[in-house]
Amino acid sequence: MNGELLYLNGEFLELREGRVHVEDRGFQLGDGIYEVIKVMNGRLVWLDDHLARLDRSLAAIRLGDALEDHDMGRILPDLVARAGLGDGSVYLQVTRGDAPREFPFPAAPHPTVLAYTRPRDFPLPSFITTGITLHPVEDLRWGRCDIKSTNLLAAVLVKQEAQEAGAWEALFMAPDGTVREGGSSNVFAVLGGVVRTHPLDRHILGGITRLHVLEIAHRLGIPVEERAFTLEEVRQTAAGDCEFFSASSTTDMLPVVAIGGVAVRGGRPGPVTLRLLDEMRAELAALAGREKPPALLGPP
């Protein structure tokens, strides 16, 4: 195998054989939910809160059901396993499936469940240790970000906004300042010693590998708290105690080292992200069977 296979509606199938109904509510509307789950020497991270999450926002549009017979608890690892996936993501899809174009819930909805593997690489320590740049945009999405749905227009546009400006990812603001989240991350700023990121509401995702690095940061006895903070707060300290870093299923922990043309901390990671980061990368290479990592953060 190639690392790549696909599951649809109960039938495991080669990637580029799967088709789904042009009425699909899913790709007509959005109306639909998704996941993406990475894999480690064949190994599922952090599977079990991925399904959790899934099932929330499911519930969350009225579709709690979608899942009856599909175990996807059984069906995910079988799929990485005959793909050969070793290294890569799993990416799961559910939606109201096919019916005639019209926005009230269809009578008898026949929902669309599919997942496939796909092979990746994931950074290097010489690219964790780089830093990456954010480019900050207006939050102009819809009002439910705490549901992780197939609508993702907003994203594309920023993203594209924040590649075409030389940044790695955008930073979605409010209209008051206040730091949200990125365009497919988490983010989290290290001030005072402190690592505050937004609370859980419906204006970010809570993302898993957020909740991880607040588990560890628990953990290590670093200072936590979820409490929403201003790009003016991390500007004013950018220079000197402060931090700043992303976090999401694919990339895990990078630390940022500008944000809208302002270094952080002169350009170079800190040293409580680059010490969560460590703690991270043992946790993940224990869940996968493999040799803890050479650490990133350096002697003092």
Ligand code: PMP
Contents of the next structure:
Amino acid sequence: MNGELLYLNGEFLELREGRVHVEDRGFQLGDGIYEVIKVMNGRLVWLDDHLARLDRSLAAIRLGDALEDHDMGRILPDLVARAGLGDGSVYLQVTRGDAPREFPFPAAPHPTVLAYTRPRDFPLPSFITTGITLHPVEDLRWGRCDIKSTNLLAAVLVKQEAQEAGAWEALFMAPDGTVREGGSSNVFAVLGGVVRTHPLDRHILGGITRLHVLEIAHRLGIPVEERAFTLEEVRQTAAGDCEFFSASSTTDMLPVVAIGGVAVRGGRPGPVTLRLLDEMRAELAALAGREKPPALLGPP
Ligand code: PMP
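Given the form predicted alone, state the structure of the form predicted together with the named molecule.
The complete assembly is shown below, putting the previous chain first.
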């Protein structure tokens, strides 16, 4: 096994053997939802949180009974074990299945349920120390960004644009100038020692990593405010007491050192970010049954 294996509607197959119907509504209409779960040392990280979000996404698109015959809490660990996957991720997708192409739901949908494993390298510690750069873009997505929908065209286009601009990630901005989230990540600023992030509403995805960042901050006694902020606020404090970072399942947390070509904190990851990241890396190592990695943040 090379660490890659597919579960498709009850069967385990080699990834390249998987076939989905041309009229699958996920393919034609984006009528589906997905999850990405990190795997470390063969263990699915924060699986229960991902399964809870999966249920919420399915309910939101009125496909609540799609997984009746697929117990993902058992199937996913089985898939990872069969694939012989150590470190990597699982991509899971559920669509309303195939039916003659019409917009309204088919009378008796038979959902397409699939998940596959992929071995993957995660960001190196050196990358964490260098930090990433963000490219601000207008948020042209729809009004239900809280649903983890497979309609990702807006993210595809802005992430391509970010890459072409030499940045690592796009940053979705609201028309009023507030910061929403990354192209495929949540973002946080640390302003005057307070961790700030956009509140959970229909404009952002409730990231699982976001949830754990906030939990860790509470545990460490770092003040948190789920309140939107502007790039202006970041820039006004950029030279001094300001930090910025992103969070997602496959990248954990990454310090942001420049936004739209303007350096944050002189282009160096900040101490609050590194303290949170050290704690997250310790938590992930414990979940994976591994030794705690060396701290990124030296003693004060
Ligand atoms: N926001 C968006 C738009 C995303 O696509 C993602 C990653 N799928 C996230 C946030 C981060 O979510 P998570 O921490 O659950 O990976």
